[in-house]
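First, one chain by itself: the form predicted on its own, in structure tokens.
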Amino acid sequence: MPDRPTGSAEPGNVLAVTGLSRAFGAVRAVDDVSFTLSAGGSLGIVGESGSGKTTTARIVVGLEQADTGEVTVRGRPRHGRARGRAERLARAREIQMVFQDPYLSLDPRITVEAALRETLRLHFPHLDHARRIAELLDQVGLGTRAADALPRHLSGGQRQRVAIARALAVEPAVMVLDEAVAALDVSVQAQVLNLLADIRADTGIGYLFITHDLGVVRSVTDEVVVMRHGRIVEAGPTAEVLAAPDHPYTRLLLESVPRPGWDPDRIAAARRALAAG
């Protein structure tokens, strides 16, 4: 097993994941996964389909239960399922998730303003909702003109900004972004990634990026964890891991990115050799 963060809930870590495992029948989707996210930091979990990265994210958020292991936020363990409405809301204020397809995560029947107001009503019933909604829309670069729009009247990038605003509404310590820009055009991806960088600088929120895209990892994360078959095979500072990867799988991911001189036959041979090993 490679050197990697221990997952201990040390001071300065907003999120600590220790020894997570999750099996579905005979398949170990997550196998002894540990990492930490520093306050205000940005950590990428990268791997191909079936690597276990999304299952790990769902366990962190609370959408899946681990068979073993622990998730700690700000030093507080998140054991089992939340009991009662107050605990569910408290957990939601710790970690929020932004999904790949914002259209599926937004109610198509209600306006942007109504979606944000509903979230604020649940978590901050005594807040000045109108003022906070205006602040959130401004924070994600939409402005109040988008408030009356239904999701179907917005572009993909605008819908993702709404999803980000809704996540920010509860003032979470950690935002998990599961392939959050994968469905967007390249130019829109860049705009949303720049927006997320600005939000992190302004708020100190921590990001957990789940992605297969090494370009996203390179541009917006400080640390990276590489997963294969449910296990961490490499971890460390993003710049160092991408510049000089130690594990053959990390090297294969980097070499699989099309560029001048790219040889798909050589990549396929390397993939077969790795599978055989």
Second form
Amino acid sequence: MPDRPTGSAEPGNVLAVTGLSRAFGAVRAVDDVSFTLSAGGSLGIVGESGSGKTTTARIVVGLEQADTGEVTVRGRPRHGRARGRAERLARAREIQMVFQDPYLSLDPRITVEAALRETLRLHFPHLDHARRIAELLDQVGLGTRAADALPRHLSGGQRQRVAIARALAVEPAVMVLDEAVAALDVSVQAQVLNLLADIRADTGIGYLFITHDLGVVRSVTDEVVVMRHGRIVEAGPTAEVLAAPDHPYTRLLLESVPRPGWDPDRIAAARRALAAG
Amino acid sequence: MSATALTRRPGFGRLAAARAPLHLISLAVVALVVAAALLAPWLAPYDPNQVDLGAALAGPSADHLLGVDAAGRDTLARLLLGARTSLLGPLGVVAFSTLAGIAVGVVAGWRGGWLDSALSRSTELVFAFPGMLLAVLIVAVSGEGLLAPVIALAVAYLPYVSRLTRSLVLAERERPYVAAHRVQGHSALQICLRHVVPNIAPVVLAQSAVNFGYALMDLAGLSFLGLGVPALTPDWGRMVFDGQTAIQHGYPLSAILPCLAIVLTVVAFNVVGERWADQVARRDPR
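Based on the form predicted on its own presented above, generate the structure block for the form predicted together with the partner chain.
The next block holds the full complex; its first chain is the one shown before.
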């Protein structure tokens, strides 16, 4: 069994999720999921597609509603949909999200600068926007020349940097990264992961990393939970879980990563055995 | 997705495949007609209602470049000033049906649920009434004047715009950038107005350009029947009506010219609108 959550009231936890469940018809996409994220920490949620990790992320940021369970950010529980402007803005400053596909998560008609300005105007109407935009672009490693570009003039990596800058502009406590590097080339992936590590060290924003890629988990998370069929099957510090996995599914995930001497037939057999058992 | 295709009338489909020269000619015709309408008071050689009975039914001459109608009025002057009424009417139809259609379509597509059902069913109800009949009915009740038929046709054209908008909004709201803006704390209204509507606008406006041609034809038909436009106002449909008797006397020019003007303008708006929609569809949005 996974470790039970330590409760939202405990200091040091920026995000606490308790007993989250969500069913779509007969399918229990998320089933009694609980975890906590310590302030400035980085938690990975790993699983294959269909394991419920993306639904969990969407519930945490408020794009979906849970059937039961609670999400608490900085000790403040979120119930239902946000009502009113103040509540909406407060929630946005608690949690921001970077989406999987940087080709689709930016409005194709809007320049980088206009996108950042729109966010700043909403959250910090009295700030010097031009200076802050330059700061944000610098923080994500984009030159000021990118400011006037439309998303279609940027590469995938650059677009994902813009999406990160847009999330940072709100100055959130937690950032949810939903497969945020999955759509990028391997070399660009490494750059963006390094960037994210630097940003965490500088700002102390907590990361919730949703991914199917164990390499990503290894390089950027302190702790990890493994999800299968909507349930958490294993949780713990990343290094321990990856070095000595308890659950057969975690072992299977680890063995499924292609490497020299890798035997797909054996993995398939193990997968069938796990599904049967 | 058939729902996002533009709605066109039977027979106009072939225009959709228009090649480049036809498109350029159509653009020129549209520009010419609009310029004529704007500059009519300065271009017209005579007052459109100035009667010169001595020259009635005269052919083209140096005095009257396009001849004179049965009542002795200069055809060129009436064509030029007629362009104003003939374009102003459809413009009103298109402006109202586009604005209201976008509003209805966005609300239906964005909110969904019972509101969507109510709005979609009630706009489909409008489809059941032929637009012309609705216009005839309203004009019969309200009497002369351009406003009544324009409003009637605007209501009749609204479902074309709202149905297209709704289907576009349904596709657009599922795109991640909408979710991203929601997470950023923007209100639904702000996301719709600043992001969703501008992103779907080109397709909707292309439909409206096509609708412009149809509305022009319908309004010309109404004024040919003597409905809507007051008797002395120069208008192309009305000119065709006035020219009927002249045709029987062997002087077809004063009826055929406004006919030509109507056909050319309708076809030109159709080709331009279709071409515009094609370009929008082909353009890579990323």
